[in-house]
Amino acid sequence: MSSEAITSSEYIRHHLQNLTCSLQQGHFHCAHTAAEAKAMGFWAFNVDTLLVSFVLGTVFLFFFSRVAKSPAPGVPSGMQNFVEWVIEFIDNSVRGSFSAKNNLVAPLALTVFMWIFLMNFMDLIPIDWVPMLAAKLGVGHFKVVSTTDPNATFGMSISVFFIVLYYSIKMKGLGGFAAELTLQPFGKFGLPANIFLEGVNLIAKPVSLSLRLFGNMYAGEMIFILIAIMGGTWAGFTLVNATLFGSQILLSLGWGIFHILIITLQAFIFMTLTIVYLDMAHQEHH
C-alpha cells in the first residue's frame, strides 16, 4: 500500500482487487486496476489465486505424505495426532453419507476438505500485512485469501462437477443417465418438464457449491477490512485512541475467533455436498 492517504472506497478496491497478468504481444503485463483487468479478457488469469492455492496445496501433500510414510512408533507426535484426526474425520462422514463402494470418494473429500480449510484459513492473516510485503516487493495488488476468487472457487466446483458426471454415466451406462434426465419425475409424458427440471438441478450443483464457498469467504474478507477501516477513522480522535484501538484489537479478535467455525465449516459442507453428490450418482434409479 502506498504510504499517501487514500479514501475508505480505495483502501476496500485495493484489498479486494486480485493480481491480474496475461501474455500481451510477447510480454508478461499486470494490471494495476480493476478496468485494466477487465480488459485483458478471458486468458488473463489471477497471479496471487494460482500461487497462494498451488503452496498451499503442497504444503497440505507434504505433511501429510510425510507423516503416512513414515509414521513414528510408540507415542505418536503431535502432527501425527493432527493428520489421525483428520483422516478419522473424513473417514467418518464418507460412511455416513456414501453408500457405495469407490476407494477415489475418502481421498478426494480429505483433499477436498483441508484444501478449501487452508485457503479459508489464511483470511484469519491481519488484513493488511500481506499488501504492505507485496508492495515492498513492487507487487501493487496480492490476494491472499484464494477462495474469495470465483475463479478458484468455480474451478473446483466444476471440477467435481465433472467427476459426478463421469461416475453418474460409468455406473448408470450413458442411457441411464439420460433417462434420469428426461423421464423423471413425470415419466415419458412430461418430457419437456423433466429435461427443465433435472437439467437446472444438474447445473445448480457446481454453481451452488461455488457461490455458497465464495459468497461466505468474501463476506468475511469485507467484515475484516471494515474493521480495518474503522480503526484508520478512530486514529484521528486523538484524545481517546488508545480506548478505540483496544476497541478494533477487540473487535478483530471477535471476528477472528468466530471466523474460525466459519472457514471450517465451510470445507466441510463443500466436503460433504461433494461426497453426497457422488453418493447420488452411484445411486441407480428405477
The other form holds:
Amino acid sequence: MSSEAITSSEYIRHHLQNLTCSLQQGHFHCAHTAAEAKAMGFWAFNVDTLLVSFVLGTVFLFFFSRVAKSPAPGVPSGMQNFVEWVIEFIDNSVRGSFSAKNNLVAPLALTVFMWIFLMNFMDLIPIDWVPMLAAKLGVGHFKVVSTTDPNATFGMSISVFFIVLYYSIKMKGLGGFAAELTLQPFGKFGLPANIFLEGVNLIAKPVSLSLRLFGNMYAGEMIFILIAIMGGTWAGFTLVNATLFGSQILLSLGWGIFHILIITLQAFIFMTLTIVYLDMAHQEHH
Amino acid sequence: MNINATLIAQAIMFALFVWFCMSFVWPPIVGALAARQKLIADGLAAGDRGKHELELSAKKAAQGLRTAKEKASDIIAQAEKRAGEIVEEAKTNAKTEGDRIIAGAKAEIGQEVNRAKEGLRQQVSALAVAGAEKILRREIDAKAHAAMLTTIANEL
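Would you generate the structure of this protein in the form predicted together with the partner chain, following the form predicted on its own above?
Whole complex next, starting from this chain.
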C-alpha cells in the first residue's frame, strides 16, 4: 500500500482506475477520480493503456524485426532461436486451424499472441511498483496491465471482427454472406429466427473474444490486489499481522506462478479463436 | 473502466502493428526457416550420399585387393615354373657341355697316348738297334737285321 492513510476500498479503487485524460479548454487534463473520468465522456484517452501497449508492441516488433533483418539460415543465435521458436509455434497453430490461403492470418496471429502475452505479462510485475513510481513522478493513477482495460481488448476484438466481416464478404460475396445470415439454420421460411440466431452468433464473436480476455485479466489483477491488501493492513508486530504478511508472500508467489499459465493461455485462446473465426470466414459451410 | 476514444486508438495501433508484422517480420523469418530446413535436408542427403559412396568404394577396394592378390599369386606361380624350366635347361646344357669337354679330353688323351707310344716306339727301336749294334758289331750285318728290327718295332 502506498500510504497508511487510505482504506482497503480506496486502495482497490485506486488500482482499478485508469489514467484517463482529455483535452479540456485547450489543455490536457487528467481525471483524479472515477467519476471525473466518467464525466469526460467518449473523447478521453486512457494514457496508461496507450503508453504501455504501445511500448510493449514496439518492443515485440523491435526484437522480432531485428531477427528478421538478419535471417541467417545457418546456426541460429539465442535470440533468433527464440523468435523462430515462437514463429514456428504460431505457424503450426495457423496450419492446424486455418485451411484456406491468406498471408494476413499468420502475422495477425503472431501479433495478437505476442502483444497480448506481453500486456498480460505486466500482471506479474509486483502490483504497487509501477503505480508508486508513477506517483513519485506526479501521476495519480497508472494501470500497467493494458488487457484489464476493456478499451484495449475491444480495440483488438473489434478489429478482428471487421477483418472477419471483410473476408466473409470477399470470399462468399455479399449475397453469400447475407444468405449465411438469413437462410440457416431453418431455411428461408424461418428467416426472422435465422437472422436473430445468426446475428447473435456473429455479434457474440467479438464480444466473447474481448470479454474473456478482459475478465480473466481483470479477475487475476483483482486477486493480486486482494493478496496485496493482506500484508498492507500491517499495524505493529502481532501474530495476526505476521500471519497475514507471510500469507501475502506465499499467496502472491502461488498466484503469480499460476498466473504465468493464465496469461499464456489467454493469449493463446485469443489467437486461436482469431484464426478459427477467420477460417470460418473463408469457408462455405452448410 | 469507461469505453472511450482509447478504443479507437488501440484499434489503430493494433492495425499498424499487424501491418508492420506482416510486412517486415513474418515473411523474412519464415523464409529463413524454410532456407534452414532446406539446408538441413540437403546436408542430411549429402551425408547419406557420402555414406553410400563410402560403402561402394570400400567394396571396390576389397575387390581390387582380391584381384591384385590373384594376379600376384599367378605371377609367382609363373615365375616358379619359369625358374624350374631355367634350372632344367641349365642342367641339360651343363651335361651336354660336360660330355663335350669329356669327349674332347678323351680324344686329346688318346692322341697324347699315341704320340707317346710313337715316341717310345722310336726310342725303343733306336735303343734296341743301339743294343743290337753293340752286340752284333762283331758278328752280324746291320743292314740284314734292320728290316727285321723294324718289323718288331712296328709290332709294339
